[in-house]
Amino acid sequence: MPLPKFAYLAPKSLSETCALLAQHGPNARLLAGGTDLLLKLSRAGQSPRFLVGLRNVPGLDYVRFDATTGLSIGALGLLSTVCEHDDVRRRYPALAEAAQATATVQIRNMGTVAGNLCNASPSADTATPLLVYGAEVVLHGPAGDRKLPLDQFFLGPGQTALGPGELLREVRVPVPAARTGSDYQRISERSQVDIAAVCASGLVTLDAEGRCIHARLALGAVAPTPRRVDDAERALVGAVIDEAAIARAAALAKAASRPISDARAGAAWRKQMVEVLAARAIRAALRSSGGRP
């Protein structure tokens, strides 16, 4: 099917980009990677007038870490640049596992995790990793820069809470607290380069005696947003993580979840195989933080 007309603006700065995004509104769209944007132009109901694209615009094409501050991405950051990262691996594994499982290397090498989080898909392999290290982002429109967490920025399948003549300039992540583990996990019934049917990333920390101070469980592809199970975290955080604590932190991750029947998987499999993927990434953290289940 061929790509319907529209304009391409090529703006050379975040004011002009803004100024212009707040011109066209509802008919323009924001172009970055565009593995996600031109594929769906490709198909029926989308057609905006304009594309925005932020290729001109400078500095917004990295991936860095700060001891004291932590990771930042910029809009333009790579998925295969987060992945290959040496900090990203050995910090935010989760992270990394994550944008290593998105799609092939040729979408890696194009699509960034600004557009994996503003195309705000209920599966996005890079939203529950960053919802277990408590990421936030930075939103820059006309009014300058606004600081949102991420658990707040999906509203829906599709939308997010970017306002008019706004962009996603930055994902910011803190750094993980000494004796931290994380781990991603995500299946799908048709191949591995295929959109999760269910993603889960879990994330421990232990203090000295080996008892879980701080837990974060984030299920994907199950909810009309990527989600924390508030539930499971509460179930383990003051106990020593045993097999016992980690089928129940499971359990309670699959009475949360409220996924559908799709092309993908239907509802009934994608509710067991939350189970089994949050205890597996909840066993793998506790692995990588030190401890043993």
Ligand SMILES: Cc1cc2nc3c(=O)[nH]c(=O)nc-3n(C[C@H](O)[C@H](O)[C@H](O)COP(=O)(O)OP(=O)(O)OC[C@H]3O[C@@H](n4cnc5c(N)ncnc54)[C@H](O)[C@@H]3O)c2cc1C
Second form
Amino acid sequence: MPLPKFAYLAPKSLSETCALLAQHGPNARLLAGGTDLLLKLSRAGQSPRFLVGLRNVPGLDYVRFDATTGLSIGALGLLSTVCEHDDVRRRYPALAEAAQATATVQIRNMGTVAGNLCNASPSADTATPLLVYGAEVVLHGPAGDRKLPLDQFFLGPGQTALGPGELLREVRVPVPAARTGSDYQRISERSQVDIAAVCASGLVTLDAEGRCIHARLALGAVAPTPRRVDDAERALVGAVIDEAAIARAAALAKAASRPISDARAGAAWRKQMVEVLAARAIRAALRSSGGRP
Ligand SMILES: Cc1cc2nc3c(=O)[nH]c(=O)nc-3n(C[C@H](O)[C@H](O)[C@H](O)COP(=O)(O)OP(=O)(O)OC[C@H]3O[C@@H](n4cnc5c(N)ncnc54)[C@H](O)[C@@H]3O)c2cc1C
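Switch over from the form predicted alone to the form predicted in complex with the named molecule, please.
In what comes next, the whole complex appears, and the chain from above leads the way.
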């Protein structure tokens, strides 16, 4: 399908980018890797008059780890950089796994983590690991920077908390505490190059006696946005996690999910898979934290 006509604008600074986005409002769209946006333009007949490319804005293409401040991913930080980054693989394995599971090598070499989040698909692979690691996003607009916890960023399918003239400048992820384990699980009809029908990330932190002192569980593709399951997280904290606790938390996750039926899967099957993947994610997170089982 041919692309509709548009003007390509190539700002050279963040302030120029925000000014263009503010000036053209709904007639303009920001372009990062283009792997989502260009497909949508050709498929859905969406036709913004202006695409504002980020490529010429310096200082946005980075994935950095600092032992005090944690992981920072710039607006042009690629999925492929994230999944190959030594510190990400070692300290944020659920994020590395999720980035690795996204699309194909060619798309990961073009697509950004920021684009994956801003696209606001309920099934976005990097969303649930970033939720369990407690990520925040730095949004930059005409008034400068503002920070937002990632769990307040997603408002609905394709909808985010980005305001007029704003872009996502950086994703920040704190350093996980000692004795923390995490894991990412996904299931799709095809084993490769398929959007997740259900995905889940789990994270647990144990104290020196092996009791769980912090837990996070997030689900994707089973609600209008990727989301954490507070009830399930609470059910894991305060005791040594055993199989009964895992089953309780997974059942709570299933109860909290609100999947729809679509071309990828039926709602009832998705609900069942939430329970399975949530249990697997918690179990694997527990194992990598050094705890049982
Ligand atoms: C064949 C194929 C397979 C795919 N498989 C998967 C998959 O398995 N899992 C998955 O999660 N995704 C998948 N995707 C979707 C896509 O590749 C990812 O979402 C990718 O991370 C998007 O990043 P991008 O830089 O290309 O974003 P773009 O296409 O450039 O932008 C996506 C959206 O985000 C906005 N945007 C981008 N960057 C910013 C920013 N910094 N600030 C504000 N708004 C911004 C754009 O305006 C646009 O609305 C697939 C796509 C294709 C074509």
